[in-house]
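There is one chain below, alone, in structure tokens, taken in the form predicted on its own.
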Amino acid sequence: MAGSGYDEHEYDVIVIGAGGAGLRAAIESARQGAKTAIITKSLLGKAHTVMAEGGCAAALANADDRDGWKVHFHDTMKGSKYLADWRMAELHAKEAPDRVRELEQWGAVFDRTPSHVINQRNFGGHTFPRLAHVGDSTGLEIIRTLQERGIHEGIDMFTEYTVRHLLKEGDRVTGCVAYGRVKGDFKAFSAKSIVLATGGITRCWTVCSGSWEYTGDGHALALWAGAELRDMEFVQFHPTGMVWPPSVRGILVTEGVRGEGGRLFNNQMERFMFEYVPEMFRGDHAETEAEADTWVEEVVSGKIATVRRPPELLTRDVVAKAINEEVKAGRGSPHGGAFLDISHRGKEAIQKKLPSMYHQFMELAGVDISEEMMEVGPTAHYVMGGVRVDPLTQESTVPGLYACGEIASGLHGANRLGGNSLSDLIVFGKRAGEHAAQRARNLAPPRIDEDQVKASIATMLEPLQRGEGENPGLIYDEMRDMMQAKVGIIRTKEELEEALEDLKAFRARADACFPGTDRRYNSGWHQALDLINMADISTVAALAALTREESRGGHTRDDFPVPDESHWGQHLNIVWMEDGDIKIRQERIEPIRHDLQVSLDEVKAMIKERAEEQGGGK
């Protein structure tokens, strides 16, 4: 224990976050010989990687030998509305198969085909069946595998500690300060490299699939440390979250339900998605129910699909907006969503392919999905934006600070394809850990700056010392409700401007709240601190959304409904903090490398030819 009331620890590499990205980064760092620690806000196994139920996208070509990295690259770029960093999309498509096979070698038990290779299922936006899966518990199996592997790599673990401050020396990071969520104790860490793997920000919205951890901690740490963020206007509202009962509102309903043939209906029992196929997807998807049903029958029989995909498997932004439109038009389900039906698959197939979903609805909603339809609606699920990183190394614009997984931006652009998140974690988690460790080899251990540590601890203790003030829980609930109403799935200039003013008021209220005086087991204190990062990151998202005057992917402006290819199709929003103020600028996208453009054109021609062969391609 240091004299100022905190413990000191020294490491080469510190990974903040213990989800799939953090675990994979720590494993790779330790394998490179770096002394490595993981600091996690929650417990092992609690990460949001577990929520990725449908599968892990990788062009293994087990379900269709026409698949390959070029097709996966094309699908990722197309799904991103061509705002993805093409270098990251290339690396991801090329390296994902090896990372999946590596998991298999480490003990991951994927579902198998009759010929004993990894089975792959269809998912929205993917040309071929590409998602390696374990029923509908893929993320859970990946976390289990990585945790078991990590045990043998000599990684130190600090569970239930929240990092609130990054230490710096000049421009580079040199460590961090954290507090214990159980006892309220403090720890200061020195590190040659730090990897942020803290996940997303979706707890900033009322209806979300994320649990209490997802309060934008890592995004705020990076912003406060001087790193740049990009694409923060792009928030993915997953089309299918539970909407009833209220206690489970927002809990994810995996896209695997639609991947296994699930059909969406409005309250007039119409399969409404046929009315919402965008022009850019015409020819890719079935245009009649007969075509869609033929496809479903072929998937059930285990054959390769020979007709176009059903419109339920359009990209997530399209499906979420369609459900939203049906509800607005009065054609929604009784509790403000749509109906999702998988009962035609039969109980045996559902319990085999979707066991978690069967159990989830039976236990939480009293619904037997083998006999009844589910009620589902959009839920804030994933932020495409995050820390701007180097595509090869995952280093941010701050030396020594790396990011991987959902907190990092670049791979997904304006919209993430389902299944790409899990392969993102393992591809770029490995790269972040590898390069963080390589950087650490050439550096002397940095010293812990006592003045910075004391200032950080004083800031953390401030809410406990106010003596009076508002309950932080009330501010927390009201701010999330405001974000849901004004920075939700559909946005306007007027509401976004109001949101920015509201957030200033919420930040002032957060700075004056009082959670009580005890540091032990005080969730109100934790919430009072979380409010600060939530207010700043909500401001970043709202400002980016206000600035982008068009609709694209996960960002829909009701007052600018048409994509603007002349400007916004060529530019990104870059956000940073300067002297406590959040700034924004536009930056032009670098043109795609020639050979990759040739690959895109080849795949487009192949898909067009395939659609024409299937009859009626446009």
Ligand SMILES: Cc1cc2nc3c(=O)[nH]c(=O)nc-3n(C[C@H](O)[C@H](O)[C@H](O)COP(=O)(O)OP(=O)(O)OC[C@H]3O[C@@H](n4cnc5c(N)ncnc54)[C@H](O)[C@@H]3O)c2cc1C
Second form
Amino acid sequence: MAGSGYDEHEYDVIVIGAGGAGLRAAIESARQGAKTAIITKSLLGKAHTVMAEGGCAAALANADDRDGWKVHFHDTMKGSKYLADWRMAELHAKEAPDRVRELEQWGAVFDRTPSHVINQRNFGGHTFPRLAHVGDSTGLEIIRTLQERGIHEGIDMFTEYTVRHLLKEGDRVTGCVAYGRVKGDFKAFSAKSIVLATGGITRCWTVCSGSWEYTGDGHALALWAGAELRDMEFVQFHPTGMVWPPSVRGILVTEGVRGEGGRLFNNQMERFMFEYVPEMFRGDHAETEAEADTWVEEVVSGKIATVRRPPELLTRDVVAKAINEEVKAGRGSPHGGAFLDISHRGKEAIQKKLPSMYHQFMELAGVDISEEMMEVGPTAHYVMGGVRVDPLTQESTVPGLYACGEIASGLHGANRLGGNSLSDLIVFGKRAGEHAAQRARNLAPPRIDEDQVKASIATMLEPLQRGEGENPGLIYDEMRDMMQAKVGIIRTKEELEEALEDLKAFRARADACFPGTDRRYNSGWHQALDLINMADISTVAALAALTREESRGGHTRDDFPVPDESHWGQHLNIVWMEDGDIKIRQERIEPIRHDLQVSLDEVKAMIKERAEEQGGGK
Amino acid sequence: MSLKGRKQAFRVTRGIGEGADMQDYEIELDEGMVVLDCVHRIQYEQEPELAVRWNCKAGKCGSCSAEINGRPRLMCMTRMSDVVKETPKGVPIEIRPMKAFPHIKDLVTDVSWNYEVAQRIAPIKGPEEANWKFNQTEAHRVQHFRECIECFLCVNTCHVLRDHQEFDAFAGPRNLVRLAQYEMHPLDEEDRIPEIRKEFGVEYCNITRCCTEVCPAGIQITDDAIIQLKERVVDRYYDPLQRIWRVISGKKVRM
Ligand SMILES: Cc1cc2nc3c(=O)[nH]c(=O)nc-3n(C[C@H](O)[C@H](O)[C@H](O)COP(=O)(O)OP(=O)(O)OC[C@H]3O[C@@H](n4cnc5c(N)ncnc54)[C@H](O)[C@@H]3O)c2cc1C
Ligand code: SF4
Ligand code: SF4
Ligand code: FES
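Next up, can you give the form predicted together with this ligand of this protein, since the form predicted on its own came first?
Let's see the whole complex now, leading with the same chain.
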């Protein structure tokens, strides 16, 4: 495959990405009668969603009938430190149960309760057991179900194609350009609507739970096309990634381990989480180890808890920072983490409830978690920020461009609750597909603008023509190390400013690297192109982090260690690109609708009352 | 055994289709590496163009299948400490792509056939009404099959496909697992028995169990999936009692 020629394709709706969000969007779009295609970098069923472990949050109220959408709504808002878009949080809480039951009708086989319906497990920040799950491989179940449904909906699939540019006509989006990973061929697509479902950006950090795909492609495509991004300073560092051996550093250890009773220890064998309960959560967590252990006993035997939950189940930002502090204070594990212990649950229960964790530690670290403790530490896991979307339609600020799943923003605010991503995918994937298809209904097929396509192809081919330069893999590693060091869990003004300077230099190096000349399945070439979006998206994240002078959720500033309710508690960072420059401004949060405020207050009162009962009137 | 600092030789398939041959590389190892880490190190230090598929690096996505020292395995779940031990002294560790599928480049093959077969399988069809009821034991029977990560190592190993190239007549172990998963779903009402026999050629399998041996998800492909399907086919087509019952009851069954 030589030359810069390309094939043309025409669709009503193009969905970029075949994770949970993309598949769900495409299914809905096709069901609305739109001619729909999916474009994805990997083969079908390999997207990030396949890696999700713990579960999918939905207030089915199967495991505890006191649950309901209002409680889920409250938990999501509280977890987000009240920065979430309350309309999205409302829709999400109300619609997730139907979306989960729909998956069941499409073949998903979730674990069951004794009364034969979908079982639910506890997770950090969720007041009641709420996560529909399949052992610890819930993501596999969900992506396979959507994949097996999706192939019968008449959707065209372009697998192993990477989209590099969005085509525009005036202010609206009209299509996209992609290269084939296998042959190095090019395709130009005309589309009336485009749905971005490309996932996240966590590959920008060295220690991360993500795959090579997480290079922020969609975030960059949106930015370059003129769309606004929000909340980009909020990156979730999951408290429990593997830390040893080096080659597995960052690989996720599901929160399900703590949901099943896992205990965190420092090297003094102290359960340090009891010391880290923040003001906001004071009173709703166990105060003694005995109370915490009773909670686990009750919950794992299927009873409704009569005491308060262990502090290990605090939200992720809290636990990640606690582990970080312990390590800094010299109380870390040998390889710079904390100990996580689940061995008290016994081999049988562990193999049944956490089979892939058992397997993962056994195979990759030579550790038998039914007998030994795990070593765990924070890993870059999820980006709360992303494309700013209309809460009802998921349309971005660019007409015709939609976003759903991890790439979209609004539902999680400053911190996402575990399990709220898988539910996000199916709730807002459906909405995005539906509205993208509806928009397409009244439009004529856009023309493919040859000049834009040719320019795009020329940029893609450029690295192959450089003749000499650095190996892109090395730049990639160094840039990620820099992000890890300077835009990590704990941030300072000086380091963030340095990071912004460093990123300019990395960008210049990326523009001069040489990945060889082969166009067929050339991993180096793909990486050379990825470096460009990674540099831009890292810049966006660092800039937003520099601007937010407070600490909240997934964003912690050493120089501004406490939340600033009066200003930053009321404002969002909005980032966009203008004439090639990245710009930032603040926008005030819209006050919450009255009836939702009432719901929040009701739930708060209920939780307080319950905690008082469970804490024995304390 | 500590791997750190050890110089290790590899022979890796490089090139495309007929033109592919084996290339030698040497890298320095680190503690706890898996084979995929070594391939990445070769990529980053010596050969940026080297083609390899991977995603999760934790045995969950089934992207990184290859033949390591002739044994089909996931590169991300194969520890170097084990491979070094099994490789004779002075001999390089050999990494080749899966042999049963058309070669694309280096370690990457064209596995699209598996997806094409999947497309022809009728999906689940259960009650219209949501909130299905079945118990954990019933769920468990199917969940086991649903742990498949689509690595296609089983397909690569099955002699019906690898040696006899029966890609048109036989669905292969992975898709038979899929069929079993649908057929044994407690609420599924679809009938796939005639297809399992004819189109998907379950009878081609002669129960060698090689597929089960290589399955990284530990699925009992042969015993739990294929033999069960074979029995259902036998019941429908060859069981005299069932035939008589059909005549008496006047019940129509697709053949
Ligand atoms: C190890 C792990 C465990 C997790 N566990 C949980 C959990 O228990 N519960 C929970 O709720 N969440 C969990 N999460 C988070 C959740 O899995 C992800 O946020 C979610 O799956 C993202 O889904 P998505 O559909 O947005 O994107 P993905 O599933 O990542 O899919 C992205 C798709 O976009 C494609 N793509 C990207 N760029 C391009 C491009 N340029 N051109 C074409 N295609 C492109 C990719 O090929 C891919 O198909 C976990 C995450 C990880 C990493
Ligand atoms: S048991 Fe059947 S499917 Fe499996 S390898 Fe043998 S012949 Fe192939
Ligand atoms: S059945 Fe096992 S070997 Fe076959 S594709 Fe699935 S996981 Fe791989
Ligand atoms: S990379 Fe996912 S299974 Fe090996």
